[in-house]
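Below sits a lone chain in C-alpha cells, taken as the form predicted on its own.
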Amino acid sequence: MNLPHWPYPKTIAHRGAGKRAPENTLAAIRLGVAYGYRAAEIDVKLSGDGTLLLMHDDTTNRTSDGRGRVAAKTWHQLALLDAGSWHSNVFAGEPIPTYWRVAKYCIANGVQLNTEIKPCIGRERETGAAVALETQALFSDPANHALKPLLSSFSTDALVAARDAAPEFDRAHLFEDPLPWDWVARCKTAGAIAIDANWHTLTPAIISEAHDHDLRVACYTCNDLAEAEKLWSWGVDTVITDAVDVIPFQR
C-alpha cells in the first residue's frame, strides 16, 4: 500500500454550510467559518456564454427565483436572481457568485476548496477543463500552493478533461450508492488520488480495496458525529459534512 499525499481536512463543509445557509453562497462559506469551517465543498459549473459560478442543479429553479436551464443563460440573467429567498428572509437578495469571487474569498481567509466539477448535461469536458484552467489561475502564487483544491466530479469525461489541462491539481471520483463495479478502474482511469462516496455505501471492506489500489476515501455526506467517528476508525480520510454545528472542524 503506497497512499498519495492527502493535504485535505478530515471534515469539510457540504456546499459551505450545510443547511444552515442557502447552498452555494458566500454567505453559507462564511458561516461555515464562523462555525470553525476552513474547507467547503462547492459545485462549479458554467452558465450559457462560459462563466464558472456556484449551482449544484442543472436548472435555476430550486435554489433561485430563476427558472429555467443555467446553461440556456448569460451570466448577466444569472447574476440577476435572488440565490437566497428560497432558504429564509435572512438571505434574502443573495446572489449566485462566480468561482473566481468565491475561490478569493477563501484564498484571502484560510479556507480550502473541494471544488466539485458540476457540468451541465453534454459539457462534461468543457467543464471539466474550465475549473482546472481557472483554478490553476486562481491558484498559481506559491503563496497559495497550500490551500490548493481538490478537485472532484461524478464524471469521468469531466475529470480526465481536468487532469489534461491542470494536472498538478489532485483529483477524487464521486461515486453514487451502490458503488459501480468499476469504480476502481474510473478513478484509474481520471488519474484520481480519491474514491469519494456516499457514506452509506463504504464498509471497511470496501475501504481496504480502495488502500489496496493506492486509492484514499472521502465520503459525503454524513451528519451525525458518531457514525463519522465510525467511518474515521476505519480508514476515511475526509468527512463532508452538513452538520457544521454537530461535527467540529478537524485538520
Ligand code: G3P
The other form holds:
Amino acid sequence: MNLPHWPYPKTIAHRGAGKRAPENTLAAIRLGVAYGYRAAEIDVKLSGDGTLLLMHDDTTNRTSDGRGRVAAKTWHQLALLDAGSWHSNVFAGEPIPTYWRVAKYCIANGVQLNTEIKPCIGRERETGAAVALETQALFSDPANHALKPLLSSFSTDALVAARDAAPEFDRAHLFEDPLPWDWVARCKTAGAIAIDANWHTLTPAIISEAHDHDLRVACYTCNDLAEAEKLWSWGVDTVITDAVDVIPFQR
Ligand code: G3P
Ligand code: MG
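Mind pulling up the form predicted together with the named molecule next to the form predicted on its own we just looked at?
The next block holds the full complex; its first chain is the one shown before.
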C-alpha cells in the first residue's frame, strides 16, 4: 500500500453547506464558514455560452425561479435568476454564482474546495476541461497552492478531460450506490487518487480494496456524527456532509 498525499480535511460541507441555506450559493458557503467549516463541495457546470456556474441539476427548475435547461441559457439569463427564494424568504434574491466568484471568496477566506464537475448530459469532456483550466487560472499563484481544489466527478470522461487539461489537480472518482464492477479500473483511467462513494456503500472490505490499489477514500453524504466516526475508524479519509451544525469541521 502506497497511499497518495491527501491534503484535504476530514469533513467537507456538501453543496456549500447542506440544507440550511440554498445549495450551491455563496450564502451557503458563508453559512458553512460561520459554523467553522473551511472546506466546501460544490457542483459546477457550463452555461449555454460557456460560463462555469454552480448548480446541481441539469435544469434551473428546482433551485431557482427559472425554468428550463441550463445548457440552453446564456450566463446573462442565468445571472438574473433568484436562486434563494425556493429555499426561504431570508435568501430571496440570492444569485446563482459563477465558479470564479466562489473560488475568489474561498481563496480570501481559507476555504478549500472540492469542485464536483457536474456536466449537463453530452457536455462531459467540455465541462471537465473548462473546470480544470479555470481552476488552473484561479490557483496558479503559489500563494494559493495550499488551497488547490480536489476535482471530482461521476463522469470518467469529464475526469479524463480535466486530467488532460490540468494534470496538477488531484481527482476523485464519484460512484453511485452500489459500486460498478469496474470501479477500480475507472479510477485508474481517470488518474484519480481517490474513490468518492455513497457512504452507505462502504465496508471495511471495500476500503481495504481501495487501499490495495493505492486509492484514498472519500464519501458523501453522511449526516450522522456516530456514522461519520465509524467511517473514519474504518479508514475513510473524508466525509462530505450536509450537517455542518452537527458534525464539527475537522482538518
Ligand atoms: O460530491 C459528492 C456529492 O455531491 C455527490 O452527489 O448528487 O449531491 O452531487 P450529488
Ligand atoms: Mg455534488
